[in-house]
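Encoded as structure tokens, the following chain is the form predicted on its own, with no partner shown.
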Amino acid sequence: MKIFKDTEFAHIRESMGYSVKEVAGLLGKSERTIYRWEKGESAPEENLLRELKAIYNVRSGQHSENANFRFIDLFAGIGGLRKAFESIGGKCVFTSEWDSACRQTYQANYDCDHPVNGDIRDVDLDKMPQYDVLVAGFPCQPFSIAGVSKKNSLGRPHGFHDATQGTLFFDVAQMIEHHRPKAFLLENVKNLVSHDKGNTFKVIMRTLQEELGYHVDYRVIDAKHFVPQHRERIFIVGFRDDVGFDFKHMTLPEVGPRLGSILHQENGAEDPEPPYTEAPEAKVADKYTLSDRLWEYLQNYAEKHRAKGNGFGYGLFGPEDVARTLSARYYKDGSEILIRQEGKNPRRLTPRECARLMGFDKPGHPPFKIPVSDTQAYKQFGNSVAVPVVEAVAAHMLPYIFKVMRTAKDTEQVEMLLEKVEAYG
């Protein structure tokens, strides 16, 4: 088949690796129309060319400058989901995070033209701004499928109003039901799938698909493809309309980075950053090295469990390794990720290294601001998402977000036309 490289449209399409058929399906046009645009026989529709350029830029690693859609950030933490969705041209119009220390970090790093709301349960749904996409890293509180009973005859709530009552997922589901966003992304721990013998996940999927009527797919992704740590999380994506979204064709890098890419260089190549590193060569401050007492305790603890056949113990790593999962308890002793040091006890990661490990810091970009204590910083990064993973998921969602917004716009135009017809008889 002839390849047409003499038009901008053809160049973008080929650079993205899309076939003519795939682009036709994505843009809602016939293959014949796409061929005409590629040959220059007719000009592509301006809005569709803009969409294709936006997708191309995002997949090329460039952040989108235009506001392509509006989204809300629930259980926002320190803004990992927001950072990812802004990278594909999303504009955050509402934020909710109950923890005051997280709000401090969030507001230090993002240009908020809206207040950061507290507890999601106190939000007035009718007063929220319009939005297209809902993103939430909701906490998973235990719940299971409700038993079959005569709920209606007893006047009890049914569906997800019953099965998830008292959990924070209920509040997310209630918001989706009330506003009917065009799409959503929910993030949680991998164990959500197996919790309560799989019943918890059944409730969630049944709620999203059957009760709320969304087209849903999910995938567990290990962050090791993007950052030097094993961190498996589940990503649940839903679209109000069937736009053909699935995770099947989302590819991941085969080889990810190693810890050396995020560790302080300690040779003067970095500027000192007190209190994490000290002048003149930006060596890691001594306070991050384990005391003799703590190091002895961790070794004894690990040996005791090894003797019992258990796998509990510290994790000791070097520059060529991939670390364990950074947890919110890292502030206690740092045992899950300890860094080898020549001639002395191992050390914890600094909060700056945690920011890099979670993808909040990237080469060539201003460093993520850490306005809180080390203890709070460790908790915040340990509870957060690995930003590059969410960026990859968001980039995979972007063509379908455009598609569902286009579908919604067409529907609105038809409804307006019908209203005019009815008005004029």
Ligand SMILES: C[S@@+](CC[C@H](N)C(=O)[O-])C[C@H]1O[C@@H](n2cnc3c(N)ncnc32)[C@H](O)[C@@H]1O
Given for the second form:
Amino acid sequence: MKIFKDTEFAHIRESMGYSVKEVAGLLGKSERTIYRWEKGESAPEENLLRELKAIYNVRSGQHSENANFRFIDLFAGIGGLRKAFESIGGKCVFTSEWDSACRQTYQANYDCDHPVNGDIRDVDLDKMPQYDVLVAGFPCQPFSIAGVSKKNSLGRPHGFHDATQGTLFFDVAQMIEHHRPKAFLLENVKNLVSHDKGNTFKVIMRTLQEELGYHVDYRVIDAKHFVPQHRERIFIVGFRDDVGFDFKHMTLPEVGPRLGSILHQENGAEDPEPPYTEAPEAKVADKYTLSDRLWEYLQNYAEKHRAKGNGFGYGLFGPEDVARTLSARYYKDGSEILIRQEGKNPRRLTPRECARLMGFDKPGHPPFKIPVSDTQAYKQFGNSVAVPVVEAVAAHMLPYIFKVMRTAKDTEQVEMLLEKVEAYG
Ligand SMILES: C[S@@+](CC[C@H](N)C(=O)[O-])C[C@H]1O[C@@H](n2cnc3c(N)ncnc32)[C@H](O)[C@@H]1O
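Could I see the form predicted in complex with the named molecule next, after the form predicted on its own?
Complete assembly follows, chain above in first position.
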């Protein structure tokens, strides 16, 4: 309603497309109170207005400065999840990544006021710092529940301790059980849902929901909405309290960018960046063009498979296209994403283009540092997440993180008061 637009609160709420009812629910206030704030009849509570502004900033693509919550970054790789959770104002207080080349890239790009821990299975849960949100792109290892059903039919107790022991999901679940963070985000390949005829995913959801008691929702998102790459990944979000989080209302941009937006321009508009591009016009270095031998091999291989009716083969793209998924094996032959070139064999993407394709590099921001060899860089980007997708997921989680933080604080305060009352007898 127009008359409300005069107050800052109403303006922000309307710009975000929230209804009064939705905002009331998120801020834990009655609709009447919200209306009073909107009409200017009373002043909004300062902390809630601050939260609403932070949500607004994040949704309009601005970085939120305030460390609103603390999070831990597990299976951190090169910090794609960290980058996204920092963009909504989170402070990373713990990292685990065992690969030394990943750690090198990670430490070059983030303010590390804590050491990067190695193998997650060696972490002493009692010695970890306090945190609010756990984020993890855990590797999916095969595990079957066949043994569990058998145990169950024998009437023995079972749970995730039995079902997932020895898998990295087990270590994550154990950490959640031990620390009971207010929220978590787990990221994985889309196939997690269908792995072992759906049994793996069933065990994971049962563990998170029934055994750990979290309110969980998940969604498969294709990164093509944000970057010029098809990359379907599953995002599993859980909240300790029933704050009403779901993915239903998360909207994605309909039209995503095309490859032209991440390819080197090669016309002198970019500064040369050896060893990827060369002076004077920042043309892509020759080493990224496929040798005659490799190009012939890839064509013959594709032809052989085509003859057999298989779809396998290289992917050849131009500036108007959306690429296939960049994989960790891109360093081998680059066959899944080859860039057409006039009068030459196609070329691979440079690691700098991979950084852009995964959303680690953004116009107007300092470039992501790549301190490792091309082989390592391809592996790292191919294993990572499309950062803008996680930023969108994190932005969608933010109001609920605020809500769960508030609820937790209220509960802590009530508990403290109760303790005091008890102390007075
Ligand atoms: C799928 S990648 C996650 C990438 C990350 N999300 C990113 O943005 O770069 C999984 C990572 O887990 C790491 N990893 C695997 N097992 C581990 C373990 N036991 N302890 C610590 N890290 C491990 C791997 O080295 C790899 O970098």
